[in-house]
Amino acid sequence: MHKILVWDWPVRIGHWMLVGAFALAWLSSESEAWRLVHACAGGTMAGVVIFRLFWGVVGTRHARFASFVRGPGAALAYVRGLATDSPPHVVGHNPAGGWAILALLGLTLLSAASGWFVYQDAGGTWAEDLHEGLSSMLLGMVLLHVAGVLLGSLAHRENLVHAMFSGFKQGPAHAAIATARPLPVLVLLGCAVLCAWWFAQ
């Protein structure tokens, strides 16, 4: 096992942009004075997710959905391994985490879309109720994701939060990505800014 580069810049920057935008959206959700900020935060989240879906197809090895989306059986086996303190080590996202990533991306898009309808005063109370329900589900999924990261860090004796800052994890040398791919971050930022602007109209 070596210290190897696993997470590229687009994955890391996108991850922390989602964290910050979600926190801002949640804190501003009950204030009419912060309505524009709330809409921009939701748009930013939508833009990051749209880029992440693209990057999940053409990105670096461990960013691609094909590398970490596994069947339900693999996810359950990993969770059982956590319960017995013997989960298999995975260089990228583990099988259970892969399903959590898909759920987070899907709920973020649905929550942002319903929020846009509310901001445009379209749909009436059903849109507001839907947005609140989806946002609550997203919060629950975020908390579950955080718990999974903490459990995984303890089980593998590896700081997974730090890895999402540095990009480095423990793994065999052949599993490393060749470059952190900084240039696509400009596309990520462009998507986020464009969607934030569109949501604010």
Second form
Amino acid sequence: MHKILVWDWPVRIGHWMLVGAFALAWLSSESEAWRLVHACAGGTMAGVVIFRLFWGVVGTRHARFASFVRGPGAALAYVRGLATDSPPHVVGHNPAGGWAILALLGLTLLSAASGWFVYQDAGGTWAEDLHEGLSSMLLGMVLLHVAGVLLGSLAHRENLVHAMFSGFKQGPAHAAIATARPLPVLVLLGCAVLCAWWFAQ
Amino acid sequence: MKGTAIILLVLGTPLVQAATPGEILASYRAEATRVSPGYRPSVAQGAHLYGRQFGVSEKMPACSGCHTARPSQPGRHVVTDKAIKPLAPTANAERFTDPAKVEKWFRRNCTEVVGRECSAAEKADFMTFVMEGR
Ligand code: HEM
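Next up, the form predicted in complex with the partner chain, please; the one we just looked at was the form predicted on its own.
Next comes the full complex, and the chain you just saw is listed first.
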């Protein structure tokens, strides 16, 4: 086992942008004075997720959906394995985490889309309630996700949160990604800014 | 996929309790009378609340800032600059027909503009003024 590069820059920057924007959106959700900020935060999240969908196809090895989306059986087996003495170690996202990621990305898009309708005053109370419901589901999913990350960190005695900052995890040398791909971060930022701007129109 | 869609639909379907502005006003009035017997809704008090510059929030000092000086006119959001449909039921039949929505927006807007939630009497006064359709 070595210390190897696993998460590229777009994955890491995108992740912490989601966390920041989600916190901002949540804190500003009850206020008209902060409504513009709220719409921009939601737009930023949508932009990051749209980029992430694209990056999940053309990104580095562990960022690709093909590398971490597994069937429900694999996810269950992984969770069961966590309770044993030798929990299965995965270098990229584990099969259970993969499902959480899909749910987070999907709920973020749906929540942002419903929010756009509310902001355009184009869905009435129906859209307001849908947006609130989806956002609460997203919050629930985030809490589950963070719990999963902490559980995984304990089970493998590896600080996964730190890895989401540094990009490095423990793993065999052949599983490392070759470069951290800093340049596509510009595309990520462009996508986020464009969506944030567009959402606030 | 189908399951998710159904869950979303169920979650998204508002429990619409249709009501008339008169019924909603009556329930605020009843609540206000319970607190202070002899209470009567006042157009003047409502107009005062509607137009008063509270100055609690720098960005949104008064209800009339977004809903304009006249409830029958379309409003404009002072922060986002987006259009707001008229508040007066005479100009916009959707107004004050969903108790949950009315309560939600009184809570949100009073908290920020007035700096606290509005009392039942204030809501009844406000509605009485707005329903005049000036
Ligand atoms: C708004 C809240 C959050 C959202 C929407 C979110 C979303 C995501 C997504 C989409 C991924 C996949 C990353 C990728 O491959 O691009 C991920 C992974 C990860 N997240 Fe979050 N996240 C949130 C909050 C957090 C918080 C608060 C923490 C830390 C306490 C955290 C820690 C992690 C870690 C460590 C991973 C990597 C998991 C692994 O090792 O497989 N997340 N998150």
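Here the rigid core means the biggest group of C-alpha atoms that line up within 1.5 Å when the two forms are laid on top of each other. None of these values were measured; they are calculated from a predicted model. Residues that one form lacks are left out of the comparison. Residue numbers count along the first chain shown, from 1.
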query	finding
C-alpha of A83 off by 2 Å or more between the two forms on rigid core	yes
Moved residue ranges in sequence order between the two forms, Cα 2 Å or more, at least 3 long, core fit	83-87
